[in-house]
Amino acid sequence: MKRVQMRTFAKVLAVSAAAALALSACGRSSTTTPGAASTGSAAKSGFAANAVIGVALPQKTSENWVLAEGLFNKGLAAAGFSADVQFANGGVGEQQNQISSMVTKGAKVIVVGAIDGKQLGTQLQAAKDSGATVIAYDRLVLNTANVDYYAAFDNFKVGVLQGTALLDGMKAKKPNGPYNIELFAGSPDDANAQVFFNGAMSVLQPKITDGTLKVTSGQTAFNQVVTQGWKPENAQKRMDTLIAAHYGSTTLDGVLSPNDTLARAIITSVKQAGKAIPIVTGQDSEVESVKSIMKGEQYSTINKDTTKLVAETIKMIEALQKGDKPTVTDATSYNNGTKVVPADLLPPVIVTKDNAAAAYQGTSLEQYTK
């Protein structure tokens, strides 16, 4: 699997044929080091404790967007830092110009969740130009040499395991196929979207070739099943449409949702037209989905822990405070298009209403669990 990300994700970022080869030759790596990969000035030399800190952050689409604004206010003072926490619900013109402000400021780290990795390169070579380290948050930012480290959750995995769970779940409700299914695919301005429908598709595109899954649709190219702006009335409508159009009499068995709010906005339009709720796969542990789990409407979604990265984050910041490099656990897979990116990976785990009370014991979720 691991080599079919670096595969896929070079493909993805229309690398050559030779350098997506050569990915595949290295494996991933676990190495605490990045390697021949160039780092920011801030790396080498350090910075002060009280050094502002930029996070970018983009619009405000999901619960964890929201919740990792507060974490970072509240870390980075903790931290001893100044922080200068933005959200671009004005899109990416917006984010451009917080991000030249951040550089204005001073800033010596600069976080990027990025609405769009492709439209920020001549800002990231301003911070650059000023001495700064650059972060990708959440989702790989592009095209560009001047991003330093990659702090995220294993997107590819994500996807495999949204794959799997499709699969898991349709065969618990019904164990013999062929089952009729409908992809859905993120935002494809969110660099993250095509990561996680390939890792879904490794695992889901060989049962479509062998007929085990069939998309009553037709469409399974990731340009025809993308959710502009990742914003649920599109796949609500979208949702809407396939209904009318491909499920008269044909049962829908299940549909791969790459989050929990466009999966309640598919199981919404599913009620809507009186239709039994197929499996609908998510991701991000929003509440609202989580009850839908333990109601036993939504079958999955992904635990992505927020808290985690931020913390994880942070202490990449401070390494960087004190001259130090980051810990990086993946040093060859994350080809932007210019660069390899060395990676800070953590762990993604799948939920379901079996494993859901043990998965969220001890979190601000466990109480919707009970």
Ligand code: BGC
Given for the second form:
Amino acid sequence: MKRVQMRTFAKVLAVSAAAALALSACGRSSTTTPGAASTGSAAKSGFAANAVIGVALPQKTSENWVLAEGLFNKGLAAAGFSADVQFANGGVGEQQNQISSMVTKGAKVIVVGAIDGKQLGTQLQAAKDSGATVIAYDRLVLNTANVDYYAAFDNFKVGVLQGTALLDGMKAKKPNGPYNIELFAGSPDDANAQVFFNGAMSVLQPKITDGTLKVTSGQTAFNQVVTQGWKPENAQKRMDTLIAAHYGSTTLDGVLSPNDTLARAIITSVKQAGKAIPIVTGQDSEVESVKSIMKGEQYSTINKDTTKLVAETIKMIEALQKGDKPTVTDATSYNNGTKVVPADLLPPVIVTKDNAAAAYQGTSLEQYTK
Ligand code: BGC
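Counterpart to the form predicted alone, namely the form predicted in complex with beta-D-glucopyranose:
Starting with the chain above, the whole complex follows.
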């Protein structure tokens, strides 16, 4: 299997844990070459230093998106551009309209954090026809040739860190298994959700197979464990149902949660059921979750510093403005189903009680101690 075939496209679209294992077994990290030159085709002759730059963000499903809005507005203005930053809380149709409107306004670069990575084909074709460069931000855009770059954290690695934290946390509490766990994934329309899950399962599946881990409900397939719309109420409801059906007298040792908003919903469900809080993972270093980790409730989160990702994206835009090719770290691995998208990937950092105080996303650590 070729690397390009096996990586993100497979990661995004594969539905079996076996595929996830095949991916991890093939040694994906060897494909990353920091500082390697881009093979992107977008850079031509640059554009006006005060051009319109569109940023299409999804719904406010986690703090990182809200932070990104402010950072893009500030950073793009400071770089001299005219920023058009939009949220699409109304859903896919609203995001499609926003991107069309950015094209109409003559945006030279359109940065897209897609709600549904498969539903922007028409709008991105129009963007391309208008001469705009398209950067997928945080979430890869799928099945279109009209995406030039991808700026993100290494999402597979996020999942690997989550799976590892779940195991470490449970071992620290109870040195020997078997451990009873449940699995949660993000929203299936977000291309990242499958990647996080595959990363985590690359660590967890061998332990399920050897009996160290027992998924009591038996729900281990991605489509059985997804959380539509990344909505905490959906995760809470599912956890309520799982507890009622499977954890009468059985101890729940751990829960794989793909992000912080869902982790807190899972913890709420467990508390309301009067159960001891299991090891619960997360992602995003949200203020409430860092507080929860410091209190000893949520076990872990992942710091994906939004400040850095926005800064990196603006650096790409500045290069394009000058007519240069942006630097990317991985020019071979992110096949979106139609093309390999040159990617600039930042490393995610695991956060537990040990380093929680240092891992904050906001402007001041005081937020976490209030
Ligand atoms: C992001 C996560 C976030 C989730 C829900 C994902 O695409 O990568 O950081 O928690 O969306 O907003």
